[in-house]
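Quick heads-up: it's one chain on its own, the form predicted alone, in structure tokens.
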Amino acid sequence: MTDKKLKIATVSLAGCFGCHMSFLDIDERIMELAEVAEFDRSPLTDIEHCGNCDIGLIEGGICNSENVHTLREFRRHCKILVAVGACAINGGLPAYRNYIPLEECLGESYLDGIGVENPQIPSDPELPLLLNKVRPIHEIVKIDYSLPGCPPSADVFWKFLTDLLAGREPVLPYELIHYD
């Protein structure tokens, strides 16, 4: 590994923080990462906006305008953009909406659902505006990598980043990739 220590940033779009979770999965090796790279924007720092990083790793799909500006920023800001898990590659779970109309799903989340109490679709000016469709990453930005899986193991997130880190190409043996 070299001496100059990379920055690498994380965030989360549409999906379910699964990917982070097993990126935490790496337990104790997190120190050895800690001695080569240090974190810019992630769940670990709080840092809110993407500064100028070596790698990016994305989990989630993009389902709203904030989702656009946050994925634009990463890719403004990381030489290395790496889509983690099946949200960010293809959509995963929540694309299933894309089979019904956008407004059908608003119905049934907020006015005609079951439980639903005081029934109104949120209208808050701050609340980011909903795509019609869910959208893996690669059709917003281009990507450099992907990581499979849902979520990927934490061996994969390790040997990936310990490739990139060691200045080779990562090479993710099969046995460590799976596509559920």
Contents of the next structure:
Amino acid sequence: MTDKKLKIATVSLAGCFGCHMSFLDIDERIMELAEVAEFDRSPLTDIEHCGNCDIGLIEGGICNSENVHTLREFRRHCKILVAVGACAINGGLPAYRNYIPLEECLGESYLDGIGVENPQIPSDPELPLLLNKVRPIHEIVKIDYSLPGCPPSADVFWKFLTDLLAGREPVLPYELIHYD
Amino acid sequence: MSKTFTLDGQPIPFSTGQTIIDAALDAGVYIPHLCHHPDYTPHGSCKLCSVIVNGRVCSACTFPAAEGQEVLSHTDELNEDRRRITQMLFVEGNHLCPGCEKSGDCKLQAVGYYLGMHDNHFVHFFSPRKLDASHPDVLLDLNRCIFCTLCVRASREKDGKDVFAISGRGINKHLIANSASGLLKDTDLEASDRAAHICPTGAILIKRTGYTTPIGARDYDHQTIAEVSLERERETHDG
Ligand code: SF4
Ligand code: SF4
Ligand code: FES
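Next up, can you give the form predicted in complex with its partner chain of this protein, since the form predicted alone came first?
Full complex below, order starting with the chain above.
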């Protein structure tokens, strides 16, 4: 309770974990990070709910009701909330389904698709309901920073976090800004 | 050629009839733009080139330079406006860059990079638009069209054809191909036409050429659009 390590939480919503993988590409620099920061809720820790954190990193957009709840939990608990990667910023590849009515998408996957056996639309109450459209996260809660890229490179994570940790306003140099 | 105006305090020489943007380009100063190309009649639609001329906001691509004018371009406020305009273009169309062949060579994207745009700020329209793959050599994807009309002007002014036009108004505005069927394959567009190569975005693509340039060697991987534009557009302009 005495150390003043910064708390970081991360989550992947409608994403592919590619941004998390890219984050891990900071390689041995993660040791340096571990000296000054610790992870709260994250796929790296298995903590289920987000406690009070300094920084929340959100990968992926919003495709179902559970995503909305998780995103709101992060917003409530994180001082700084960051949209990480194309999907969080503009919906990304999952948003390609936005151009096809949801009913047709479900029909193709679970009723009429090639090789479908026992066709039925999954409706277990445990399953989160799909949203009509995949949405970027800034359309649901306020976002403080965005890290573009599909995925953002390890250097983007590093530059952003080291700037924040040093108390500087984070700035990405030209070579680190990519939308792809 | 002794007439000059000032651009962000720097004297810029110009010849009679020249627009602010073309005089700046000749003097090696970049003003952000998307619908403008020095080889074509100005259109003045994207408003990215907005500058302040003697206290008033004007489009540098349509406004004639005049002796003693004081023009401001690279102010924080104008660049913030330009960033918002670019974000509007992104949410109005469907720009999913990771899946676009033009990525890395796209002027819309490059303007975003240049302006330090990290997100799209506004609510996305996600409104599906038509994709016309009927032409054997040219793909037309209206999801990425920003209505700059460069293809319209190129076809008319350089190719001596009239392949493209803008139809509809406001939210219903869209690019059309000039043929009875409305399909690109029934127009007289050829892959060698200027109109097939002028698109600043990935709305008009030459088929079977995608991803031939590796990441790292694309137009805007290491150079900003300011540098590329000054290099290329000055060349074509003079030549
Ligand atoms: S046209 Fe440009 S901005 Fe649009 S998706 Fe393609 S690369 Fe991205
Ligand atoms: S297709 Fe390309 S060149 Fe033609 S109006 Fe649209 S963006 Fe401009
Ligand atoms: S470049 Fe001037 S309005 Fe588009």
